[in-house]
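Just one chain is shown here, as structure tokens, and it is the form predicted alone.
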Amino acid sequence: MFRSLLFIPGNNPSMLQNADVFLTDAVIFDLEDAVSIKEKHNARNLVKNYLQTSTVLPKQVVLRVNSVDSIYFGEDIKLLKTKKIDYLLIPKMNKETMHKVDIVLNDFERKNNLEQIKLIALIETAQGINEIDYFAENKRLSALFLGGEDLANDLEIKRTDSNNEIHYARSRVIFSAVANGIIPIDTPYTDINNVEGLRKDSEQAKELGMKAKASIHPNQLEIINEVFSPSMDEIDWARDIVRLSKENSDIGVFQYKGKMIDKPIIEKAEKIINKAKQFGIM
């Protein structure tokens, strides 16, 4: 379960180093997009290094390779020997690549005698968007990542703050996510100096049903997290919700505030407790 999510690039050694004191619920080391060709086998390095060496980790690992395509997947794949990851990021993900990157798990699992590997599809490309539903029942699948920037730059379309230009692909991720059990993941917000536009961002992300955001920045940290939190005012609500399904459980159906109360509210009122344990909020 993740509210937050933060990259850190694969060479940079001094937040390699701090990655355990984030206040976000996962780490993403980047191999990727934010790592230079010539910085590929370094970075890769240095979060081995890291893991192999480190007393204590972040509470969730994930490791953004490199395509499945690229001479470095294989290299980057070696890096769950350690058995430190929790899950790899796979970067533009359509129903092809989950299909590649099955095949060359499956070998390398069974070659290194490892349990299923977990991934996060980042769906980045107007084919990801549109083949979303062959690939998002995949079991391998915990999360479904939008990339907004590189959606747009494949769509040749401009970002902007009203994010009408990928509601679409918003609504495409969270009810494939949604449908088959797994986590939607907001895009992250990329203007690091605007409070206020982080926070739109992602209380928008939010009411459209993402269950989380990816950030660039520490600094965005405690906003996403504040966001995709249940409130105390939820939390009281919930609260009171399940006690009353308790005492009125032979009933089934009963009055909170002048408001019915039925199967769908009480289930959503247990989410709220449980997300709300899960993040040490209660």
The other form holds:
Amino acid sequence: MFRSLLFIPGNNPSMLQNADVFLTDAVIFDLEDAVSIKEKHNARNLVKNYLQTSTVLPKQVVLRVNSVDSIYFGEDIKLLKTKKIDYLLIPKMNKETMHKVDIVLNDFERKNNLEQIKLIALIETAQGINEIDYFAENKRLSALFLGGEDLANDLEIKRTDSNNEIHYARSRVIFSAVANGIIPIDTPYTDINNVEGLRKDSEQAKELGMKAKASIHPNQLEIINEVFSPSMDEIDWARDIVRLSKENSDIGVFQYKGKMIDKPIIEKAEKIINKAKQFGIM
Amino acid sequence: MINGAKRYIPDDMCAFISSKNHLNKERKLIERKQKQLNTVFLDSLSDVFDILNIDSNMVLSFHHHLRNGDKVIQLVAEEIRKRELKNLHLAPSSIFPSYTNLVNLIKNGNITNIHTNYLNGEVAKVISQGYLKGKLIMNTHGGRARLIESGDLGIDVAFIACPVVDKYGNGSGAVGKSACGTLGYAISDLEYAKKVVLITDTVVDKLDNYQLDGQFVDYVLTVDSIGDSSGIVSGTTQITNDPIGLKIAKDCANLLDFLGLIKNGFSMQTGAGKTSLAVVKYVEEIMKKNNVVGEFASGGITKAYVDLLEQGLFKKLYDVQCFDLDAVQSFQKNKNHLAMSASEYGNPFEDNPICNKLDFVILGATEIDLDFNVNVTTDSLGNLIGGSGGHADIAYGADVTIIISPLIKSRIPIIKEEVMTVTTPGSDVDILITERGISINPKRLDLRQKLKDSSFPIFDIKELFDLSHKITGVPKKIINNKEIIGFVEYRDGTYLDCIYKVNHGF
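Form predicted alone done; form predicted in complex with the partner chain now:
In what comes next, the whole complex appears, and the chain from above leads the way.
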């Protein structure tokens, strides 16, 4: 379960050293876009050493690997042998990529006697959006992650504060993720000094149905966590509903502050309580 | 012998006992200097040296309000070189990297002893390497005032850089082309030096408000420029953008709030570093949220505090030195932005110095040890890189002293079994806040009790020490060179620690 994910470039030792300190639900160690071609080898080595030797790791570790079609992918996935990686983030996901990754990982797992590797799909092309329902049901997937910047590049459009240009893509990611019981993750907000912009962007994504948001700077995490966490009012409400549902277990339906409470509402309340516990809010 | 901070001090030295030991002593005061009937204006430094018979073996003092833009100490140093004076004892309140003229004077034996509160740059480097033939004594701001007023350090001539002087010899730092704000560190020198020379680049007919009283001034030397303004206001005004620094700052503000220290009428002081400024920002947010008005903030003053004064969040600022231009301007125009002398600020023998009225202070550390002793004087290899300034004064005076620091700086753990140099005794340090946890000094049972059931990540300092070693590995032990080059003098005049020649072959 995530609210926030933080990108850390794989070739930045000081960020790696503090990766466990940041208030994020998962750290994404990036071997792809944040790392130049000259640095690919160094970054991979640095992340490998960090995972092997560090005694204080982030709560969840995600590794963004290079494209399955690149010469780096085979080396990147060898870091799975550290058994410290919770998810691989697969860039430019589409139907064909999912298929190729599945084949490579099946083979890798078999040869290295590893359990099934969980994936997060980074959807950042028009093709990826169009084919989303074909790969979202893959059992390896734990989340769908919208990459808004690359998608805008693919569409040859500008990113704007209104987010109108990614409204359709956000909706596709959300519907497909929720339909498959996995987490929709929103694209990062790239203006790292614009606190109000980040809040607005996060609230907009949450209203649509996003359950988490990625960040490109640790200073963004507090707002993201706040927006994507249940509020104290929601938690108080959920506590009341769960308590009353237990007290009224024989009748199934009951009233709370003049409103009818039935099974879907009780399930919603239980999800809120579950989230609050997971995120350490209660 | 081993002193009260568990540090070795030579047997013939007056060893530190405890930070409260001054309470058992009487204040020692020499006569203030005689009132001058006429202040003499001169325009040649050479004439000043001739008239005052400045010669070898004398004690000359300076203040550091012009910071890295100071030209006065450089001018005087050049005159010392020309005259080939020897064995001088210098007592600048601080030494900045721009004071490069001192380097060869130290190497050549023109300057052989130094008292100061802080030093950095090339001068610090050559002293660390053992070039100072006598001793370096590092004291605190309040301790320096005590040292001078007691006559324990008799100053032959005080050279006081002064941005504006009137025809009566009164001086101020508030205006002039080299305005630097308050001149708090110069007051003891003004009142107790045998001879006082104000050095200025601006003379006016009459000052209505002045901090330096002409009755103590013997000579005024006018020069083209006493300072480079870009170096004078060199303090940072930007809060940190470093996520680790921001986390520490936020945790600190939240802890202060939880402890109930941000309440109506409270008082505080912080350093002027970027993380300290972030603490001020978060404290400001809490003050606004809870409609709190503080009594005062003190110290070196920055824009962050000026903003709080102007918003009515503090009633007063007590300012011993202005760190930036906003503070200088506020000092000029705001009657609640008050100057204080170093003695009023931190002299242990003042009746009620400002430092004793502080509810809490936020300070930094180069190192801290398992006894909570703090080092801000040397780095982990023993190179001189700073000094107490007011660190030990306010750590003693404040009800709660908090050290904020990353647990690991440039891959070096900040918690040591023993710090390289004790600047501030651990008995005066209450809380350490790092990005990976908070530690409370075991002697503060009251704070431990209050925080017992809180959600703050509280650890024993040994646990944080062990955690840092898990991350970095155990650092190689640095062995001191045995040659003592100076001492850390506690504010009461006792010796807290030795400073050793840096050991490059450790």
